[in-house]
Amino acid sequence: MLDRRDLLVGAARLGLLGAVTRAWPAGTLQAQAPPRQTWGKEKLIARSARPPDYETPVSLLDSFITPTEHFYVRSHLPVPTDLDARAWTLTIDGEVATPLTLKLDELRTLPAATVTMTLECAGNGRAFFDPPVAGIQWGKGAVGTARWTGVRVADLLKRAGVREAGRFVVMNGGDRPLGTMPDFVRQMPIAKALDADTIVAYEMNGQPLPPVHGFPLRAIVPGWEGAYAVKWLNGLSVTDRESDNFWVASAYRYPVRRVAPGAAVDAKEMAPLTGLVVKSLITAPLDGAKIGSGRVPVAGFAWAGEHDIAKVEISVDHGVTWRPAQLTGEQARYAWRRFELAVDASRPESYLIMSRATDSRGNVQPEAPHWNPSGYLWNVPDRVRVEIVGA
C-alpha cells in the first residue's frame, strides 16, 4: 500500500498535487493500514502513522524542559529496523585529510557538550495558512525544548581535518529511501557546522536517544529549523559545492522575495530555511477555557531560533492595546523563554487573548503571515478565545 507521503511527492513531480490532495485527504490512506507502533506518545496527536509525526497537544507544553515522552515527532522517512548501537558507526569523509569511521563508545569517549534548545519543525502552524497549502497540517505543536548531549561537530571534523575545499556539511542517516520518497539529508555551511553548541547527540534529556527520536545519534543544529537535526545520523561529508538532493536543492526552501498568497514559486527562487523565526505560544488558559471573572493568569513561552526575546506582550481587546509580560523562568541561548501576565477579566464575555514577541533584533511577530507555497515558519501573534462566565 502506498504511502499518503509517497504518493504527494509522485504528484508533486506529475504536477498532480492539487488533485492528490483534494481526492484523498491527510489520514485518509493512513486510516486503511493495519495499526502500528505508537511509540509512547499515545497522549500526543498522530498526524501520520508511516512514517511517525506527532503533535504535542499545547495542554503538555506548559513546562520549560518538554518530557521526552511529550515532545513531538516529525519522520521523513520510516524508524529504521536495524538500530544497533554496538554496530552502529558514524562516518565523516569527503573533503577531509583523514576520513574517519567512529562507533558509539569511541564517541562517547570525546568531550561532552549539553545544548539546551527549542527544536521546532518548518512546518509548525501550517493547518493556518490561507490558501491552503499541502502537507502534514500541524496546528500548533510541533515544538518542543530539551536538552541535548553529544560531541561537538567541530571536534569531528579538526579530527578529520578539513580541507580548504570544504564549504558545507551534508548529513546522512540510517533510513532508507521508501517508494517515491528520495534519500532524507540536509546541508549546514561548514561555519554553522563548526559552530561550538552544533552536536552530534547520543542524549535527550540525560537518557539515551529513544528510537523515535533519533537513536543512536542524531545532528542538532541549534537555533534553525528542526529538519537539520538529522535523525539515525550516520554520515558527515564535507563537500566544495550545495548538494543536489531533492531535500537541499528542491524542498525546505523560502521565496527571497513576499509573494502574494496562493503564488507557485520556482526552487530557484527561493533560498534554504536556516532559523527560526520569532514566535510565542500560550499555554494558559487554553483555547476554549471557561473561567471564573476576575484576574486571570495568562502565560506561555516565546522563541526566535539563535536569538533572544526581547519582549512580550499580551493583548485582550483584539491589538488595539498592548500590556507587557513579565519574562521569568529559565533562559537559555536556543531555547525558549516563559512570560507571565495577569489580566483582568471582570466582566462575563469572550475575551480574545493574544500574545506577540519582539527579538533582541528588534523583529515583531507580524499581523499577517509570510505566504509561502510549503507552508513554513508561520509567526502571526498568538491567540486564545476564552469566556468569562462570571464569580
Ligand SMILES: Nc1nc2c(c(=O)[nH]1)N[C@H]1C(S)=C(S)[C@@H](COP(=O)(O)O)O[C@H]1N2
The other form holds:
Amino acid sequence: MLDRRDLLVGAARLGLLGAVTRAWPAGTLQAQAPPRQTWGKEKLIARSARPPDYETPVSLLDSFITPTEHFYVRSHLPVPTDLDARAWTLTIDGEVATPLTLKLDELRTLPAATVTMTLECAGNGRAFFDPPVAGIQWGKGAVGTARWTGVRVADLLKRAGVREAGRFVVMNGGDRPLGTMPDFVRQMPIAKALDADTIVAYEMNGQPLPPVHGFPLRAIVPGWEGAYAVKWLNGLSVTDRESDNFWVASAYRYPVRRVAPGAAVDAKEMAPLTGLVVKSLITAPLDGAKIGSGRVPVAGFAWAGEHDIAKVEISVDHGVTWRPAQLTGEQARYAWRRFELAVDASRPESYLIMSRATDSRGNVQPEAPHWNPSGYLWNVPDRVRVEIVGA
Ligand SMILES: Nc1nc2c(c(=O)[nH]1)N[C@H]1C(S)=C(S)[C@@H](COP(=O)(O)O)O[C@H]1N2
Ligand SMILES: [Mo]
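One more: the block was the form predicted on its own; return the form predicted together with the ligand.
Entire complex below, previous chain first.
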C-alpha cells in the first residue's frame, strides 16, 4: 500500500520537492532520505545507522558520568526531525480530573529535580547468548550514567488529579510508526510514576537533551530497563488497563520461570521487564591488553537498578577464588558504583580477570546465563583476558 510518506519519498527521489516539504511534517521525509547522520557519535560502535543505534566501547566507559557524546544510543524508529522546542507540548490526560497541555517554558517553571542514573538497554550483552537471539547484537556498552534534570511526574499527575481508576501511565514519544515498526509507547504502573525520582527530563549532564537522546523531553524511570526512558516525550496518559501497544504487550517481556536455552516460550509465561539486574563491567584493564608483570589495577562499575551494590569481587583463577574489591567514588541511588582492586599477575602468561557483583538484597551475578528468547538482562560475571608480558 502506498501512503503519503511513500509518495513523498518517491517525489524526493525524483527531485520534485518544494512546497510539499513545508506542508508535511519534516520528520517522515528526512528520516528516510540521506544524508546519513552520526549525531556526534563518531567514537562509538555503529550497530545501525538508521534508526541510530550506537554502542559505547568499554574504553570510553571509564568515568562515573558518561560524557553525553559517548553515551550509547538506542532507537527503534528514526529521530523525529520536527523537534521544535517552542512548539513542543506535553499532554497529561486519560484518567485525570483536569487534562493538561504544557509547553516547555511552563515545565521549566515547576520545581526541578536531578537524578543521577545508570541507563542500560535491556538487550545489553545480547551478543553473548548461546544459542544466539535475534535483535541488535549489543556487546557490553549499551549502558551509561548521566545526570538527568527535569520535573517530577508526580508533580504533573498531582496537578492533573489522578482519578481512582488510574492504574498505569502510558508514555508516548514523538517518533512515528514506520514500516512494520509500531509507534513507540511504554507503560509504567502508577506507583512507579508517582515515585519522587521518576521525572520528565529536559537536561542531560547539565545541557538540553541532544536530539538523539530525546530532545526536548524524555522520561527517566530510575532503575528500570532503558526502554522506559521514552524519548521525545509528548504524552502521559493515565489508564485503567494495560496498553495493547506492541512495545508494551509483546516486547520487553521475560520468562517468569527459567527456560532451556533456545526454548520457545508461551506469551502467557512472560512478564514485563521492570528493574535492571545486578551486573558489573570491568573498564580497566581492557580486554586483550598487554601488561607488564606485577600489580595490575583492576577497576570498573557495578549496578543493580533499584538496588545498591553491596560487594564486588574479582577472580583471576577462573572463579575458583574471589577477592573483594573496594567500592569507591560517588554513590547515587540509581547509579553504578566504581570498584577497584590491584591483583597480582606476575607470571608471563594470559590471565582471565573476572568481576562478580552482589546487590543489597543478596542477589549475585549468576555463573550461568539466564537464556531468554529476546536476549534481555545478560548478567553473568564480566571477564577480560590480558597478557602479562614480563617485567
Ligand atoms: N521514543 C522512543 N524512546 C525510546 C526508544 C525509542 O525507540 N523511541 N528506545 C528506548 C530504548 S530501548 C532505550 S535502551 C533507551 C536508550 O536511550 P538513549 O538512546 O538515550 O541511550 O531509550 C528508550 N526510549
Ligand atoms: Mo533498550
